[in-house]
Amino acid sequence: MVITAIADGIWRGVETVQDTVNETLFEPVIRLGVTGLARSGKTVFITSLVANLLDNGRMPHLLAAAEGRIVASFLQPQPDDTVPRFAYETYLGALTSKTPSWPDSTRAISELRVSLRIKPNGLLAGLQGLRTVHLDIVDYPGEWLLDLALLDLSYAQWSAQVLERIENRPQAAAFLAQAQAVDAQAKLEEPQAQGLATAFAAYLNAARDAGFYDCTPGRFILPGDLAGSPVLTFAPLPATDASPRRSLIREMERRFEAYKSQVVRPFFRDHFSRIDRQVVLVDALGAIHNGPQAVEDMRGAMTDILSTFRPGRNAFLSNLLRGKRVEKILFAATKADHLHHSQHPQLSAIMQALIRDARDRAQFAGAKTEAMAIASLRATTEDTVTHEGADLDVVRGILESTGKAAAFYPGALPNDPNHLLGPARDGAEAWLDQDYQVMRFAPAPLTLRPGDGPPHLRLDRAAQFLIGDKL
């Protein structure tokens, strides 16, 4: 077993040195990663984003594009012949017709290679010929890169965490009757097993309906084709002073670390470790309506991201000698388009604050981290009506529910960040001095001009800050 895990190392090895080289010397690879927190919107900003680099004429601030200098851009196979490939054709096809609908989330990885023609730039332009520059946009759910946390932890401290944090949450009142009575150290009887796993499971995705973030393990929620496998039935309990052979703890214990093996630890080594751009995408928006626990909530998930990266800058003879690191992050403020464009400087400076903490640790590495607020497609439209003699911005767009147009002001959002993330550290359980709607819209149906691609709000500048310098 250690020698073949050892040959398997060296294998690895010698495949990412190869890779490296191909792909510094020839035609570039960028390797971006797109994953969201619950509700971000993932699968939109996927789809737009490509469409907005077919055809271009939306994207101002992605100076490869507004110099001129993509002279053609196209999708091609994507290179890992395992992964199955990002529908993008289906999820446009949604946005765009007569009657649009939002796309069906993805709740498992999968990937799409758009190719660039590129003229160069600089004062040796003209000496130069066409380059090619290749985007893998690597797609996978949020709860997946937050299991990444999971290899540091031991059984007990799992357990230990998920119990105090859950203890006075009611989505997990019924599963914390059933852990506390059970005896973890008698002998193991797989139906007590299967009912706590499949009662854990529960309360994950009743946390998650709630707003929570830390719903973790990710493939308790999304679990695909593991569902019902011993590596998915377990679940946290208290500690024992004992933990005899066969027991319930014991077995539970060891389903943790199959969970990890077998798991987590080849997501990471197949696909999260090969990511040198990442995009995090978030509603800020819903957990602001969710209330301060749920925002408070969303800043430790988000700190628990930045840990799981490895941060730094990819020089030629780092890659060869350690492998590749995450050189940009950008957190994105998903449904910017909620907010009348008077309110997007604070829901940035909000975006900015929740990040604050891990963000300088990651510049320190020497990686690039950017917070901002987006809207991978445009739903709504901006208008300042009169309500009790005074002006109020709003949007306007098409409910979801209905089908009926409205418009809607959600609330102002403060100036100063920490009036929010101050109660939120502190533990209120509501705000005091303001009540923040949410409302979700309908795509709204559109009509594109030649070369242009969908509506949106920034994609073209956080497009500019994760590639635009290798364009």
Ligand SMILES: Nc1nc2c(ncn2[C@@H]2O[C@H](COP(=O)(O)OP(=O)(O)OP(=O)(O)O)[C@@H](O)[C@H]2O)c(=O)[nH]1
Second form
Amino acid sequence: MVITAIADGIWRGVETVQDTVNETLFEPVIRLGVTGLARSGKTVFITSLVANLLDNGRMPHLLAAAEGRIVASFLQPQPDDTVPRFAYETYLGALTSKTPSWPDSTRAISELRVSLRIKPNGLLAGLQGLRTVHLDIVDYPGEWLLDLALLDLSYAQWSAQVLERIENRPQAAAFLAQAQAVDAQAKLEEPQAQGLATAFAAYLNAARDAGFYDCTPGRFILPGDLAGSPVLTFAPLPATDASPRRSLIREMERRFEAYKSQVVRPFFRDHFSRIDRQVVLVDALGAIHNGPQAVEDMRGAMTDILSTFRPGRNAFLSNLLRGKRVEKILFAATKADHLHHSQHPQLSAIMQALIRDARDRAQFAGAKTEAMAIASLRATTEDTVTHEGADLDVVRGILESTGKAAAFYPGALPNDPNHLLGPARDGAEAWLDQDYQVMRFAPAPLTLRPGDGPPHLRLDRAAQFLIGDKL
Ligand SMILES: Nc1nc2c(ncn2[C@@H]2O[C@H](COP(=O)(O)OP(=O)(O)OP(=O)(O)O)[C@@H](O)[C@H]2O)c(=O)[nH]1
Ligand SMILES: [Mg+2]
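Return one more block: the form predicted together with the named molecule, after the form predicted alone shown previously.
Now the complete complex, all chains and molecules, led by this one.
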């Protein structure tokens, strides 16, 4: 018995060594980060991407798929044991059931590994056998990226910045009144700290709903399992001359530092720093519908997100990355199936103008960036109707609110993106000559041919940009 156990132990050891050698030498791993602000379409994107990699009949612009070189693709256990698994089967189930529905909102990080068996191409095609490429997809909230800026600030600096920024925002009135009323130098009373933190979180949520993106600390909006813990029980307070021991302000400062070291840094260290390719999803049509202010905010968010990927942006991060950097970043406007394809070039042009601007402002150099308009899961069909004597390009779908079929025309996007971005930059209150509508369509019931994934728009081009060169 003992001998078997030893032999078994040795055998395992050998196996493990072999596995690691195999993995690093012959089985490349691509870590693809998928992020975006709340409701931007991350969960639907990953679900449809994976379904379309497993059945790649609808991926003609992913070259390896078009050339028939993806011989097999399958889901595998992910490498990280402590990160929740992306609930692929549940989400796909919801999207493809008889009465399809969109997946529920997700609030934290999750991960999924898809492995692809690939036939090599080019000169080596005849000489080499099949290769395995692992794609580790990591879904995380874009709000967490914006926390990077906090690392450079002391509690006093952060408080001053936030209080100035929110001074005139109606959503912040209740919190500000509370913050002015407390005696920050008095001894800490926990209910008071909790009251301030709750009011501050309520402000952040209201601001986010009003379309502001600068709603950090990110975990106040997406607390996950940290809800109620001291690292989330702080708020900005006006500066005081002194901060006596055990005072409210001293404790707030301590918790702010704890948030940085125990929440922000671990995320960047354990997850962000390992990403090779990144897609940032943007609900551009939603922002355009909300008006110039929301578009300007979206531009700001894209600049801030891009600047987190700038090597040297932050000492902590440069040290962590030590020269490793994200190689490709795709900004994708999602839900393009709300537009007839005759308007897709305009939406793409708006995204391209936004990222050019974000690159300039973030002084971004390095990773290859690209912008496009996609629909992860196409919920509409196209039609042309006659309206007041003229042809109008519309999309048709089932409205989520009523369950009824409807034709929808969102408004004409300008050919020159500056006609939208200019007024947004100049602080216009409303669009001058257009209103842009949005509608929520339910996912359409699907009948898929064998080998086909769910219908989409340009998901294959997105995949080609992100991982095509590694297949
Ligand atoms: N028509 C259409 N709607 C989409 C598409 N992708 C997402 N949506 C809509 O956008 C909503 C949000 O999509 P999710 O994928 O859940 O977004 P998320 O970024 O994961 O959201 P959170 O988990 O809340 O951060 C969905 O419920 C749909 O209403 C798409 O390709 N087409
Ligand atoms: Mg989600």
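What you are looking at is a predicted structure, and each value in this text was computed from that prediction instead of being measured. Residue numbers count along the first chain shown, from 1. Between two forms, the rigid core is defined as the largest C-alpha subset superposing within 1.5 Å.
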With both forms fitted on the core, give yes or no for whether the Cα of residue 80 moves by 2 angstroms or more between these two forms. no
Is there a C-alpha shift of 2 Å or more at residue 138 between these two forms once the rigid core is superposed? no
